[in-house]
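Only one chain comes next, encoded as structure tokens, the form predicted alone.
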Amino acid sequence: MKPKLSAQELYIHRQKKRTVQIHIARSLILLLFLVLWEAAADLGIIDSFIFSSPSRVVRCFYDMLRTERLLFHIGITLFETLASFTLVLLFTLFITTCLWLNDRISKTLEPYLVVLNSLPKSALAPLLIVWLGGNYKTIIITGMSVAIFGSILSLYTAFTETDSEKIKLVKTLGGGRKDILLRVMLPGNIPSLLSIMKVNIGLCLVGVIIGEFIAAKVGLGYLIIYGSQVFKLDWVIMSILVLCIIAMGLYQCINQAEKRYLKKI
């Protein structure tokens, strides 16, 4: 006779079962989509030249690995994305700290940050290319422009909403602004920063692709725009799917880091 599970063990068992069911459902949805896509292309329901098919995408991926330096293109896009993401993180921490330390500056700059955050970044990309030239540095800045303003606003809001009782405690113990920053603000807003990072990694990837559309001669964005111009639509769809995998992988890396941090606290 099996021992009776406690309420806590029963809850954990149900949660694990639910997680497995969700993963199975996700996998089945993806599998069903691929099967229907392949069947529709084989039966002529959709034009495989325009919409491609899973088998054509796999063949295209294999051929481009051998002949078109696909891994090099993927590596360039990854490098530009991670570089823009890292710079966004550093500038966000620095600028947000400056805004928090000086209330007058924050109130002065807030409307400009809101306007810049609302501005369509695809409109900025051509100007950046003209001003700075068509190189990887410009593409990295384009990736940064998509994420940085919203990131600063979000983190600054988190700073202003930090528990005031903790701040009073530090002041009572004789601490100054530096102590409040290092002992309350930064440690207390790490969860907020991780949440912002999860959004930013995708935004930086979008910005990099926008930059590659306009100016690059390498990268997945270049493959997409070139493939559409010469009607190599297998290239386009394959590159888009690779971008989806990259975006999902980068997001999961930050998500796992967040989970590990939350477990520690």
Contents of the next structure:
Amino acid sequence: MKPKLSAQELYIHRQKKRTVQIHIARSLILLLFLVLWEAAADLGIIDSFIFSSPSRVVRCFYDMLRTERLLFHIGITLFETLASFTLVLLFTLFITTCLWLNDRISKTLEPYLVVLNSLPKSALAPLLIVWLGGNYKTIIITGMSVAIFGSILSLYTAFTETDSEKIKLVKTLGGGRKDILLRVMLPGNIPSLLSIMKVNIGLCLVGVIIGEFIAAKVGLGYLIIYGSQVFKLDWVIMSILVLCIIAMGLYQCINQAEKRYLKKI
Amino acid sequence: MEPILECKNINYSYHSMTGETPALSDINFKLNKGEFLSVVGPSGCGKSTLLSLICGLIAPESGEIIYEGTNITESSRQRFGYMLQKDHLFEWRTIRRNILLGLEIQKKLSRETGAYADKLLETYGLSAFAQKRPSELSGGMRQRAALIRTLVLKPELLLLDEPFSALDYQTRLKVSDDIGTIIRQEKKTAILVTHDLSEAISMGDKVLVLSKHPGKIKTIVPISLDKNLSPLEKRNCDEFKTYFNLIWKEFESNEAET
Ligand SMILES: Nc1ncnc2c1ncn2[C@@H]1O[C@H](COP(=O)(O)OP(=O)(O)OP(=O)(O)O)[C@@H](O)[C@H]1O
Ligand SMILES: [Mg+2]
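Other form of same protein, the form predicted together with its partner chain, not the form predicted alone:
Okay, now the whole complex, with that chain kicking things off.
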């Protein structure tokens, strides 16, 4: 006979079942998509030369690992993305702190930041490349240019929305601006910073790919552009799929960090 | 005897683009060392503003605040313990680290001060919660933690803004009795803002009654109950009722005017 479950156990049981169901459904969608794609290509419903197919993508992946140093391309794109992400983070912290320390400067600069942020950043990329040359530093800067302005604006808003009473408390305890910054502003805004970082990692990847489109000789962005020019569409689609996996992986890293932090609190 | 704290003709208004809010007008009083002043007045009459002025967080528009013979400065703030109306415990710190915040800021964190903090946690029944986050505590516990955060700095002058308002009535009686006794034992000078007339009378050596809009001193009533009694015991004195009625009348006339 089954042992009787308490209400709490029943609740947990139901919740767990729900999560499992959602995971299964998600995997099924992916599987169905791949099967349909493969079948459509096999049966000639779509032209596999243009639309490729899962099996062609996998074959292409293995071939390119050997012949085209695919891992090197992936590594370069990953490195450029992480570098621009890290730099955006550091610059955001530094510039936002400066802005927060000087109210008048921040008010003065605000419209400029807003304009730079709403500008489509891909418009800047060609200019950057002419100015700075087609090397990996330029591509890192292109990646940064996409994320940094929004990042500063968001963190600055979070800073200004910090409870003024908390600042007052630090003052009553004899603290100055340094204490307010280190003991209220920064630790208190870590949740906002984490969600800003989640947005930034995606934007940096976008920026890096734009940069590689225009100026690079290596990287996934380069493979996509080159592949489309010589009509090796397997390359293009394979690279895009690799990009999907990278984007998801990077996002998940920060997501996990955020979860762990919130749990600790 | 030289007063330790003296407020001379203080005026203060809050300014914004939409207008001026006069908060305090012509405040004059003196406080001797070791004296306990209770401040009562209707909501919005400027009690919190008065404490902020004394603590030096805001500067009076006119008038002077003199502490031990000199004007209040930023550095005198370290000698005052200001307990704000709300606890403002930081969610990203444990209770113990919240309590050590002032010591960290003033760079006074050492083995002795840490041990003193633990002793206070013990005294106020929060030892078991030292490693918990503020959100895991009840309102009363949070307020006790905020009080410890103030006391652990061993301030010379205590400024308490409705420190017991989040406690239930019984705990409130007990905690205010404890704190009243501690402050008296350690011969600290203190200013207590409260809404509770009985609390004001039982804890204070003087009761300052403020009127509304802008806050003016209505009267200062010296309380001459036996100093050796604890706040709880004072509530049983015969004179207690007389004082209560006296201050209550001041309050009533206050309401009638506005
Ligand atoms: N930061 C501020 N800006 C503008 N006006 C303020 C500000 N703080 C307080 N005031 C106004 O000043 C007056 C006095 O405020 P204060 O907080 O000192 O009152 P209070 O006596 O402490 O009230 P309560 O008993 O409700 O805590 C009120 O009319 C309030 O509206
Ligand atoms: Mg108040």
